[in-house]
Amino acid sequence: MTRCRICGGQVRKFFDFGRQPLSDDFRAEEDVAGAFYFQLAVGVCASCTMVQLLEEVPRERMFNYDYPYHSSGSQRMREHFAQTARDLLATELTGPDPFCVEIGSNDGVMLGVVKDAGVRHLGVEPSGGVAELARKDGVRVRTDFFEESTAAQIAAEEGHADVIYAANTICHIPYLDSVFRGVDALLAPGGVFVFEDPYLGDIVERHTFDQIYDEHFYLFTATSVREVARRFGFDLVDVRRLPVHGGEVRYTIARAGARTPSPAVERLVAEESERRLHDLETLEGLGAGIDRICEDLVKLLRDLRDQGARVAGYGATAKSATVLNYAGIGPDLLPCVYDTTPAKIGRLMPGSHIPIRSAAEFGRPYPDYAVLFAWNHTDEILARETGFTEQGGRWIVYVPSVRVL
């Protein structure tokens, strides 16, 4: 693909990680063989900077009834979401009878909170397995893919919403032109389209790489989020940098002339400018950077093997197939990687094949290192496993830099 999904503008690569698995794709042994694979390459549009990938999977391949994240996997991410509801309750849904839709609500750990205030909400999420989940909590979820279609049947049946939520969600989705005539059927005029993903400033800057992966299909800014915003007839009104999942951006979009935009917007657009972020050149940078983490990498872990140290992973995290597959990490280099999602256990990671291993065991016996690769979760899990760095333990991470901690 060489245009533009947002405009039709020239897609310029700036970056090839070859042949790649489905990110969440954890098979039985037995079932390798007939795993999905794709070109994973991003590039940016020369006109509306829009960074995106080449090749789109299906989704249907990725967001189902077995997809294994759960948004509720982490007390971080639990404490998070709650206090995002509870922003939005306080801001924005505050009338007689205000309306919450929430696009991909995964297993309901936001819209748990907004029910529990007594609050009409709905979410809208196709992976029937986490869907079961949050009715089980009591949150009311349609098992479905967000779009024009579904928008505007969602108005018919329950009304105008008062805010259109999303999280680690919109970036998912190629056919945005879709998402947005879908918000501008079902938000009411004076509603928010309020939603989070990873920033790629923070990418850049970090060289946090391995959060390109199958389901980032965008990587986005304020400047390119507030383009394709205009296309639709809205305006990007507030922006907040959030810590979470390795540095994200919260944006507000409004209906033209709705809202005044915040200084926050400029600000950020700004300094995206200064720092050339959507320039091929920098970008290219961060394809520089990305080789030599890979090499650096894989350097350590076969001197770590010559000499005979224990060494595993820890987090079968989505992101780590981009890092292992890129850099050809396989069993021969890091035998085993442990993860405290019980669907993962037991099964492979994606292309890689290194076997997964529930992170119960992990100190029997403890390795003598442990790659992170859920790093975005490091203060977390470093508290939860202070037994392996008090017997000698050593933890290696590789964003921004390979280090051993």
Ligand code: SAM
Given for the second form:
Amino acid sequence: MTRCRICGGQVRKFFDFGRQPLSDDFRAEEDVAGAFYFQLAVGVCASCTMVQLLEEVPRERMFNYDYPYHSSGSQRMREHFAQTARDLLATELTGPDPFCVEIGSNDGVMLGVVKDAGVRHLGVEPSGGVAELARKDGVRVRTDFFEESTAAQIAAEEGHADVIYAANTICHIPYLDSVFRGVDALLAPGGVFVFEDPYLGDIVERHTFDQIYDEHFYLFTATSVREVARRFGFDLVDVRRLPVHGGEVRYTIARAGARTPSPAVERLVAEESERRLHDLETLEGLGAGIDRICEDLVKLLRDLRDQGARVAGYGATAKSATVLNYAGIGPDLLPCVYDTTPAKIGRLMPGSHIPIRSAAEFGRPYPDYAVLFAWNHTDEILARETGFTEQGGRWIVYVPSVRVL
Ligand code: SAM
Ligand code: TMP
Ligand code: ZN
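Moving from the form predicted on its own to the form predicted together with the named molecule:
Time for the whole complex; same chain goes first.
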């Protein structure tokens, strides 16, 4: 039996993807033999409702100097984080000497705006490569994992934070107990802990099962986040649904009793209960959808290959590792994937070993079909790659179902 990382309750497994590689482990051909594999299975806690992975990957294997994901790679996300920073500056960072800490600040896309406003800030980012990029832009970063001891040191050296912010990072951290104790040590009495992550409600609704991979240890809901916050002496005081990355929720957490929760919290919790979002049957329904999508995608790719069509992938996303490896898609069905990230180009997709080519070469010549793995950036990519469809190219999407656009 697997015990819940939050409450020690029983975790009931609802889907097992089998042995999977690390989703951001883009290796050169000569290095693939050393790749790390683990069992990717996901379950729901019968006691506290938290949806979580059953096996934890050691954190240094995922987050190290070579971590390839650059937050600034998408124009839409740059705008999203600039707006987020402006909102925090206007609402929470208004005192005489405000202090903003970001957990998982990556290349500094959000904190750069806080810095430009002349506000005291600090990023906590264990992946040294992206942390260096942020420092080049003048953003202050501590290369470290955020946990209780890091937070206590920051509080001692720099004082308490008015805002602790994190995007697409808290769900990556299995040791949430240490994170919450750290927030307790670092947050000013009236401060807020704000974080946004992929929302289980959207994953179930849109069948976006590829959000399940090594780094996404938790799939949060308002119900499960409120529960974990309470265990550590905090209240969930606001929730806001965000349209980025296929559907996220921004959670605002304050010390117990410090702020009146907005009605949006109770509304979303009630909606989750009506949808039976944490029920095993609901989550097993997601599993049935996963098998259907993978079967349909493999069938389509086989048919296209047999017809002699040229097919490629677009976006060497972390998410795509789950689809490609669970469906068993390799270079025979998908000869290459195009991507804009310098650290991924020339490497192989984890597990499937499909070569990655520069997106600049996409049109030399265009393939007949392209599987859109970066579906969370659909608008941006379709607007950039108009030449592909103009010369007759067709996009293939696989969520919420397999379709040729
Ligand atoms: N916040 C950025 C965004 O939303 O684009 C980056 C998100 S990226 C998917 C996750 C980041 O969290 C990585 O840069 C990783 O190194 C960092 N990270 C992982 N564990 C962490 C921890 N314990 N403390 C701080 N950062 C962590
Ligand atoms: P993400 O889904 O984790 O945000 O990763 C998106 C990936 O897609 C990343 O490797 C960069 C790549 N990408 C492109 O190749 N072209 C684009 O226009 C965009 C927005 C992303
Ligand atoms: Zn639990």
